[in-house]
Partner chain sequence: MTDLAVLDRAYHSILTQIIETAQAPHYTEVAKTLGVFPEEAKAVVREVIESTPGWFHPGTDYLASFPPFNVQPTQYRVSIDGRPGWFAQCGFEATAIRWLFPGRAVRIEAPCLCCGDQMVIEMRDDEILLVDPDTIVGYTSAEVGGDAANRPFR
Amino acid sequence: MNLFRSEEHACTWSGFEPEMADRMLKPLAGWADIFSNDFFRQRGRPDYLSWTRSKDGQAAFAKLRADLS
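For the form predicted on its own, pop in the coordinates of just this one chain.
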């Protein structure tokens, strides 16, 4: 993940790929929302892998996918 000060700055980056422009989240708040999702917040659980397969884990993942689309 790369963070840029503006969309214009990102577009002038040497590694910029125009076909990926729709994947840019403009405000940092967008990234904060994504990483505040339970799918990320629960990573410290000792049973995290099995939790991701549980009803709650699957709901968190579904919400994450919905937020990204």
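Mind sharing the form predicted in complex with the partner chain? What's above is the form predicted on its own.
This part shows the chain on its own.
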């Protein structure tokens, strides 16, 4: 889960696997959007682990999984 200066740099990295590129190669703004999910935004709340098991938490995680699939 790394950042690269450009798509070309990512594709020439020694760890690049082309079959993952369709889903897992995105501009920074795309990853920043995915990591704006409530699953990440809510981490600072004092009941975070409980929240992840709540209806809202499960909905956020379902959206995250969908965004990553």
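Positions refer to the first chain, counted from 1. Just so we're on the same page, rigid core means the largest C-alpha set that superposes within 1.5 Å between forms. Owing to the predicted nature of the structure, the values given are computational and were not obtained by experimental measurement.
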- Once you line up the core, how about Ser50: does its CA shift reach 2 Å between the two forms? no
